[in-house]
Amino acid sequence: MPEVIALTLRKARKYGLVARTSLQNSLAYRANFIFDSFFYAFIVFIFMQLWRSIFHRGGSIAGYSYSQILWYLIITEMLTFSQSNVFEDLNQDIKSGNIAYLLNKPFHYLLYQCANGTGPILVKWLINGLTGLALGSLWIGPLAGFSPIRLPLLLLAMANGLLLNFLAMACLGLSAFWLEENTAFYWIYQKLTFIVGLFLPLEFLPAWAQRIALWLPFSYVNYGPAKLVVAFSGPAFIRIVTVQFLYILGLAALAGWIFRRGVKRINVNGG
């Protein structure tokens, strides 16, 4: 047992040792992600206008009043910028046959680029913090019922939502172990986010449309932690971190069987 412990702390070093190159990497480049925060803060700015125009009457639709409408937006736009491109970072080394000379490499290909596209989504996740807060601070105002006691639930839940896409993407990003044209996928799964839960809360959806939305992934990476921003309560909560969890566990077990069958394919071939 002491040697299995042993072993798995030398591990985590490593991984933490390629988590903390690409951090510091990603701190050389800070510029890239301080101009995509000024994106990010345009087109938080734009939807303002728009729920503004909306809500000119006052009142609430579907629960939200104006100040937690855009703070939701701000939250999910957060998310989103801040997310990692693992997708085309697996199309371009399985595609370019670079994956073969990773997979020589002392690590594990998939907890590599884990812990490698942790670096920019740190950097990235901070920067646009910074930029939503002080972009709602300004134009909205404090979050009624907001309480910075309960900012370690959020950042969890918040954390979890960009690990889910991040495992979600890789799944589509082994893909192309098989396909020579997978990017239709890509496409199709980031649609499927905007539409449940970045643009909208599924309280706006059907009823129908909402019983379906709250069984899939989607709604947990940007729907979940904005609506515990927005409306926090305890039961909620734990219902969403552990539908989390359950889908991370899920799509991880997901990405290592594929990534298995991938690698055999890649032996078989020769490649």
Contents of the next structure:
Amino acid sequence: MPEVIALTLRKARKYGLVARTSLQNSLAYRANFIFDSFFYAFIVFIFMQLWRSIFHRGGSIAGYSYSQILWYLIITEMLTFSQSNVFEDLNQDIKSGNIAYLLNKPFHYLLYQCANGTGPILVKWLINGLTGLALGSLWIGPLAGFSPIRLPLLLLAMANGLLLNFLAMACLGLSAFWLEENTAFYWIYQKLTFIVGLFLPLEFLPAWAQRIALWLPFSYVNYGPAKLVVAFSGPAFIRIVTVQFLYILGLAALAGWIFRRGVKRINVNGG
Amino acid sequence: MSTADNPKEKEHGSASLGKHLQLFGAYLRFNLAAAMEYRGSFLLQVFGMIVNNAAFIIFWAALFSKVPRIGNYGFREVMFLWALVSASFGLAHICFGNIGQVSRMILQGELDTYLLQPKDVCLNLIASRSIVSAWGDLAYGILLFVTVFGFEPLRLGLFFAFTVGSGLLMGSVIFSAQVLTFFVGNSSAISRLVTEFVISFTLYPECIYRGPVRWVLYSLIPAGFIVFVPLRIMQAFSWPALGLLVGVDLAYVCLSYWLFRIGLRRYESGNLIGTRM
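Here we have the form predicted on its own; I need the corresponding form predicted in complex with its partner chain.
And the full complex, kicking off with our chain again.
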């Protein structure tokens, strides 16, 4: 038993090192992320203009006040802008044949990608988080009922949302083993996450669509964490985080299965 | 000697408009034929782009189910913005697929090949490539317009005319941002930002913007002339407004062309050996 634990720790240390290197690389190119952060601020600005026009008489719409809807959008956009490019990375590795050079390295390719994606995600999350906090505080003001004590719970829900999205994108990227042109799948997935919770909370959808959306993984990428930020409740937290964990496990298993099947199809010529 | 002073090039630059239109038509046919070579991939990209754009209809339908109007904009008016932006963005990238690549091409010295050819460098450069997924944008824009506004010939004709004008205007703005590379070094980041600004500003009702932003919409990022003025003309037709719009479209096209010609004087060959087949 101690050997198993020691082996697991050694493996964890190995991927931890990959994650640390990726974080250092991301910090070296932080100007790129700052540029993205500027665009994030611009999108929040546009939505602020839109919702200010809609809420010019005050009140609430679909249960959200002006302040709540804007903080909701700040969170969902922050999560979207903090995602990694794992779809593109996998696509390039598989289509270019570069994957052949990565398969014989002493790590599992998918775990390596996961560890490698950590750096950019953490840097973007931090920069966008600070930008969002500054924008919200300056332009909207504090969120009624928000308590900083809940911050660790909210960060957990957000991290789960990012991981869930990462795994879904990895599954789509792995389709490159079979398909030369798989970008359309990425677009469709991306737009489903847009519809289900990015631009509007689910409460804006018709009742039947809300019921369906709550069963889908897309709702737990953006909507779940953002809803907890603007209207936290203990039962909602337990439900959202449980569903996130279940989807994370399911998608991780699916990605592993697709990867094992895909690797059997690799046929690399030359070197 | 700077490239733009080349007498041969000046001679070619004054070649007839007809010959350049022939070249443009040939590029269009060739690029379409090249895209159709991989028909499955072409259709998948076009269909994917249509579905991609259609997703936003759900956003606006859901929003307008809770909010009857935003200023003087309802669902139909917003759909007009989407239809025109998609169609004109698509048309610009079908006809001038290289407008988003100019900065990279300048930096990598890829203009040499175009400078040696007996046609106008600017047109030759931007028209020599086409973006396949842009067909999806164009198809989506037309489909959306026809679905919301019907087949009434005059209205449809006006929409097609706006698509051409707004496509030229949008293309000119993106192209100008790319051409800045001649003057400030790598301008791809600026260009990306300008493209995002143009698209984002044009997709939301005009009434949400106030103060200095409205000035920007009618000057630096001419979203106003790309969609808002066409919408007003569509709602209440007037010849002076249409004339003004055509004048503005042409002015931006000429400005971007002039910027390219001035910038080309500063171009230095990258000694890159390349072929175009």
